[in-house]
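To begin, one chain is listed below as structure tokens, in the form predicted on its own.
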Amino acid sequence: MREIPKGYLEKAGTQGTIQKIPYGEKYVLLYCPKGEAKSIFYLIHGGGGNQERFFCPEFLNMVDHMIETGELEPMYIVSPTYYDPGETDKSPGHSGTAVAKFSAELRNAIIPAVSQYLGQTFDRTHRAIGGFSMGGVTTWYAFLEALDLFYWFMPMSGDCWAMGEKGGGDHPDETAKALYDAASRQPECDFRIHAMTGTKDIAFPNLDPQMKAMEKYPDVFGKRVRYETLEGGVHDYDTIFRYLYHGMPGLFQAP
């Protein structure tokens, strides 16, 4: 797995801008790159985080450098939150409840607000979603409930909770079947998943069995799924930034 060049932690010569887009009582942050962007990536934070967590200097500088060097095609990046305003209970159980209902918020409020702000819409082949930990759980829910909106999925260190909390580890076969059923209901049945985690990540015992169970459906998941593990990778944002550096250039590339 590619490592982030050390210089990418510093400011790039060409930098994108950050915009705040309100909707209802909430808002999302939007990264607008230098150059024409034809695609958009919805990036979801982990449990206990918020819209600002991913939009820190380390990540934004890295993205600026990747676009400046041509490693990454210019893209919009949206950072929302699944928590309601003023939410103080961010325990796994409560976070799981917030995440479970977030796909509807994406569909009915966030995507329309971003599209209106930008004055353009994106078809599903130019729209991606990914996230870390509970953001990874969010990504799997989007696969289950919003395959008509997204083509590209990047769950990082988070399993699918369709069968309950930590369902990917406790009920891998049932979880894989639920994902298979969701894919089968999609008329085109086409998508791309790039899942990543680390061997020392607390999410590894939950995501790894799920990914192995998905291999039982090669007709649907075979060539459409890429699963990578980082030896010694742990459950933190520094590791996730490396996953993003490694995986983002593959988004929106022709299959």
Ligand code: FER
The other form holds:
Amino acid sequence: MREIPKGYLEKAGTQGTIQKIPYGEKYVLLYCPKGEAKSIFYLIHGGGGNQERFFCPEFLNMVDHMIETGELEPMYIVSPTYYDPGETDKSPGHSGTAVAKFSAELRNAIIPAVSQYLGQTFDRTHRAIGGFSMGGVTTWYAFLEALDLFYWFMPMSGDCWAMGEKGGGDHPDETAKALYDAASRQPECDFRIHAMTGTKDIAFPNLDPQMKAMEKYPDVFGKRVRYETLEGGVHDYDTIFRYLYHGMPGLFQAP
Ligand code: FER
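Switch over from the form predicted on its own to the form predicted in complex with the named molecule, please.
Time for the whole complex; same chain goes first.
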């Protein structure tokens, strides 16, 4: 995994724009790239974060540069939040409850609001979801509940909580089975997962056993899953930006 070029911290020559799209009592932030976007990436923050967390200069400048150099095809990026307005309890237990019901909010409110704003809809092969930590947990929930909406999944340093909090670590085999069952229900059983974490990440002991258990279903997960671990990688946004720099160019590439 290459490091992000230092110059990508600075503003790029051409920049995307950020829009705020309201729905109900909430809103998402939308990154509109310079150039025509054919696809959309829903990027979900970690526990305690909000819509603004990923959309910091460090990330946005990097994306602008990647699009400018042609490393990344222009894509929309959506940053929502699973917390309700005014939510103060951001503990893992409570965040777990919020993310468990978030697939329904994506389906019923967010995706329609974004489609309406853009005047454009995307089929599942042009729609991705990824996230960090609790956003990774959210990504796995989307795999379980919204495989009809998403083809591309990028969980980073977060496990699947189908079998309860940190279930990927405590119940890897049952978790892998739940994911296998969800995949089998998808008519073509087709999707791509690119999971990443670091060997020093606090979520490593939860995600790693789950990814190893998923290897027991090579027919379904074999060529559709890519799992990479960064030696020494820790549980923070700087490390996640590096995973995004590494992983985003692979999204939406000929399935
Ligand atoms: C994990 C998944 C999510 C994990 C931590 C989280 C430590 C989130 C924690 C938080 O939001 O505080 O596997 O492992």
